[in-house]
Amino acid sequence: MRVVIVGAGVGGLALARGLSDQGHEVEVHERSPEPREGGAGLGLHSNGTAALKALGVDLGGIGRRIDGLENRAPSGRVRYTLDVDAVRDHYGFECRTVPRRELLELIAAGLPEGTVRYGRICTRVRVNPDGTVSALFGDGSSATGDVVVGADGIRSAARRDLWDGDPARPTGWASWQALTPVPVGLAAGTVAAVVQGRQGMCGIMPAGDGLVQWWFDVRWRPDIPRPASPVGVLRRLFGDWTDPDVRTVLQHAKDEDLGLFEHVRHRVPKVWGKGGATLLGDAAHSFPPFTAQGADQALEDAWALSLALSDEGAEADPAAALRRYESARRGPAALAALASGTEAATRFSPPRFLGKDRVSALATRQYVGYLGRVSNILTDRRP
């Protein structure tokens, strides 16, 4: 079968290395003229590394695994700390924050050589008389195959053509993110925080060699220009905080390192494609990053569409499976859309006369359930 993906992203990139590793004929056009360099780090929980092992793709050490998670208050007082390493136990896949582009350079090297093609932006999906799907891209040129794959981001141009429209919206909040080298002591460790307060939330992630995967989520509008020092901005915001390692992030931060990733969100629909056109990843379910899923569920997608284009009978139906694969994913999509959504959340503190090791314990096993909710591998539900 001819597999057309649109989008070198995770999602795009992983698809393209299940099918290939299946002897599928795949290409991938990248919008970027060039491999991406930029972005942060990545938090895979379990279901994004099991799914990449299923893949075929070893991590082989990148990163820096999670053990637990913190939940701190500004002043620094831990609340309750999730503990990852019995999620770990639970599923038998691990967590771990890993550089974007690393990991995109890691599922890259396994696809044959060619598979991806640079400078080709994607304006169109078209679906043919004859049952093949069309990508057409700016210069004029169109690649066709028994199948496409809007595996474009969240503003996708498949996504425009299959739903009739662009239906996400922005939720009034944003992240400024970087991945840098932070002198703090979570560095050097395995374990994470998230400090929540009523200005928003900062994160602060180990990710390896050194590199600190940290955010800050604020309120935001899309017509609000951008401040010319970020930095200043965050240091007004949450200056008063007394938590050292936001102290420490907060000094040590340089505006050319910030990026900002604007949270969008839209509702889940049953159906994500026409004929043989699908979408994948972000494309087909933008949400907020509020509990670190996004990378995980496009991992899961390009999973779940590997196996359904694999099954008996999809080269002779690929619109049949491209349904299959939307109805088995479209329900912990939506689920973890919907947990996304909560920014609201930012500022919930636990009752302090639970305790800390009661809190803790119920929040992992929480943690533990929504996992096997929004997973399809870890449950083992195939399309």
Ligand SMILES: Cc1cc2nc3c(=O)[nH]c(=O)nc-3n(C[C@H](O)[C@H](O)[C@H](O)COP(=O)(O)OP(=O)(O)OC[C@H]3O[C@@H](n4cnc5c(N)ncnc54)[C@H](O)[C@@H]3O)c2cc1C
Second form
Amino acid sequence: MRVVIVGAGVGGLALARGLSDQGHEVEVHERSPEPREGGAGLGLHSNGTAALKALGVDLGGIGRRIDGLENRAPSGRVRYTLDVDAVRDHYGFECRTVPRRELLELIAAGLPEGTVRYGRICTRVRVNPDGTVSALFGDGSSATGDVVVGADGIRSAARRDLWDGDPARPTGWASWQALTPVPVGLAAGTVAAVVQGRQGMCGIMPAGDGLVQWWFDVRWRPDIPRPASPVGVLRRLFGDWTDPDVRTVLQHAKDEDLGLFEHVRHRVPKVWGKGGATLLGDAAHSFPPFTAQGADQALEDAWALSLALSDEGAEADPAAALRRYESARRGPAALAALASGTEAATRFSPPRFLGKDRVSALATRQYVGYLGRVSNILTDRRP
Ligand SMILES: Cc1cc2nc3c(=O)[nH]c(=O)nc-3n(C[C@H](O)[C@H](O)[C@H](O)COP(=O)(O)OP(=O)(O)OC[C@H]3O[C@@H](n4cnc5c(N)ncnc54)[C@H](O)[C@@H]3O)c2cc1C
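Having seen the form predicted on its own, please provide the structure of the form predicted together with this ligand.
So here's everything in the complex, that chain up top.
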């Protein structure tokens, strides 16, 4: 089968990897003129690392394994610790922070030469009368396949066509994030921390090689111009927090390291495409990064879609295979989207009388259950 993928992000590349390993003819068209360098780091949970393994991608030693996640108050008091080790033991797959650039390189390294074409801006996706599907590009050219997959992220051009509009709306929040060698206490370990207060949140995750993935979630309006010094704004907002790691991050933060990512979300419909066209990853389900499930969900999509397209019968009726994929993935992806509200997280604080250990055990149990519900691969729910 000939498959045209729009977007060489985590999801598009992972799908290309899965499909080309199964003998499909695959091409990926990416808007950027060259491979993405930035994007800081990604925390991959057990479902994301399981999907990568199934797609033939061995993470090897890149990034840093995560064994625990502390939830702290702005004072630095640990409210509870999620036992990520126990989650790994339950599902058999680890959680890992990886630099996004390294992950993309690793996935792309297993693709046949010339699979990814850069500088190709998709403007439309069209289902042709003969059942084939075309991606049309800004330079007037097009690519036609049995299937076209829009894996082109939160402002997907493919989604605009397939859903007759772009329903992704800003949530009123954004992340300032960076991947830098900050000398915080936990940089050398395997424990990450999320500090939550009324101003927003700060996340700090060791990412290997002395690097730390850190971010601040703050209220944001799209019409506000980018501040001349984002670090100045963060110091004003979070300067009264006494958590020692947050203080160190603020002290070492540099304006030029920071990337701004606006949070958006939309309802996840039952059907994602038309005929031989479908969507994958953020294009199908954009949601805020609070639960760090966006890339994991894109990888789950890639795994499920490569299975659906390799089924017997998919060649004769690719549209039916795509609808099976959407139907399998819709529920878990919609639940992950629902659970990812930054706004609610900043107001949540477990009652202190329960005690740290009890809350930690409860949170870990909840998390194991949640991960099973947002995952197809960990619970073997195939399309
Ligand atoms: C601040 C922040 C932190 C995050 N942290 C985590 C985390 O820790 N863990 C996690 O699992 N997820 C995280 N996410 C979410 C994660 O980044 C996304 O969910 C994930 O990248 C989605 O992958 P994707 O392939 O669908 O889209 P993307 O990675 O956005 O890739 C889309 C690709 O399509 C290309 N493209 C766009 N438009 C066009 C076009 N018209 N034509 C051709 N190409 C096009 C883009 O250039 C891009 O390369 C985070 C997100 C943010 C904003």
